[in-house]
Amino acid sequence: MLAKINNFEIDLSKPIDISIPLTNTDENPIAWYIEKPSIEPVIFGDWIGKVSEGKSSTNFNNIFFNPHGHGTHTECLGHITNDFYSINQSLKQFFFFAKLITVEPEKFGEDFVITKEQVQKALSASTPLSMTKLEAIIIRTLPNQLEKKSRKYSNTNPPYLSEDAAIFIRESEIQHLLIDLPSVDREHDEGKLLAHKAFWNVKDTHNLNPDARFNATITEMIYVSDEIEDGNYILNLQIASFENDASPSKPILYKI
């Protein structure tokens, strides 16, 4: 099934998945300290409800789990200011221009940091959409292991993104950020999220600035495979109509 955006022809039959499912096994990712999603019938005294078990006609689970720590999510700038934003009333549109990059991330210290160089570097590397403005970036950092989609990220200082870098993101006027990692800043860096306020353009949390990015979504704990290449796409972005600071998201893309 073949669509057109822009004079952008796509194959609508051929999605690209980068989300990373979330499960109740030991295979889940698992970052900020918290244990595995907990899915499980409901029970109601002898009555379960799984069909397995006999006593129910339908499979009637809850689930519990952390949309930050368990997998591929997409989160607002509520994530990080007093007054509270939802990525449900955030993100009204969801096909988006963008561009896939890889970056190495440089060893400063005892940390691994995505710079505003790498970044520059990249995407400039990769043939432009002609006139059309980039309104995604997709960053699949290296080394690229598979183990990526069941890490237990907590207390492991992973790769992160420079402020500068956040910076320059923003000042491309790209709208959405997508990445690979837990976060885009560093795991213990005393609650300063330089990363998240530079690309949300927040510089006040209690007292939010009304040139703030609220249309603007970060995408953390996707996974993209060796076999994409890097370069230009149609990025649909989903999310559950969650009323909170993020959602569990499905980033799909299509070639162009």
Ligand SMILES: N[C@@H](CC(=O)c1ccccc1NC=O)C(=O)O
The other form holds:
Amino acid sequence: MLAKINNFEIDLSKPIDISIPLTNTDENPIAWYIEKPSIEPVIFGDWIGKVSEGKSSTNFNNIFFNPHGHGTHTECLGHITNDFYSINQSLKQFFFFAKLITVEPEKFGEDFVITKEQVQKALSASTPLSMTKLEAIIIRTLPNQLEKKSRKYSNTNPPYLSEDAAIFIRESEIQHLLIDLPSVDREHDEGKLLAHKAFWNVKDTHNLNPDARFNATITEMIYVSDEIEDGNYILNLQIASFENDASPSKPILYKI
Ligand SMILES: N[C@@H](CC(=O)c1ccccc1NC=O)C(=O)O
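I've shown you the form predicted on its own. Could you give me the structure of the form predicted in complex with this ligand?
Everything in the complex follows now, all chains and molecules, and the chain you saw is the first one.
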């Protein structure tokens, strides 16, 4: 099925899924020091919600997981604010003009950092979207091992985005930032959260400025496999309707 969006044609039969599946196995990625997710049948006495156990007509699992620590998720500024803000109220549109870029974070001491210059250069090297405003940026980091889909990130000091890079993205009026790392900020940063704050334009987490970016989102722990080329895409960013700062999400790209 073909669709025309403004002057671009996309093929809906060729979705490019950049989410990581969530499982209860040791394959699942983990960040932030938690255990793996659990997916287990409900049990009432001798009734087990698992058809193969022979006691029920349906499979009926409880799922315990953490959106930030267990895979692809999309968050709003409620992730860092004293007051509650929900991703389900922040994200109300689901199709965006997006650009995929690839960068190799630079070494600074013991850290690997995505710099403003890298983002700027990668964006300007890419074919401009004619007469169309860029709404989302997707950052693939190098190296890009398949093992990222099951990486255990706790206490590994993963690469992160510099504050300047986040300011640059905000000033480019890009509303949605997607990245294949567990956070846009340093794992241990004493709660500074410089890139989160810069991207959302949050100046004081206890007293929000009116020009904070309430509808901007950050999607972390995506995986963009090597055969997907840098360039322009239509992004379909879908979440589950959780009233929470973050939800597991399913970003899908369509080549334009
Ligand atoms: N870097 C923060 C912690 C942090 O960023 C964080 C902690 C738990 C769950 C998610 C986190 N950040 C996600 O982007 C700190 O050191 O306080």
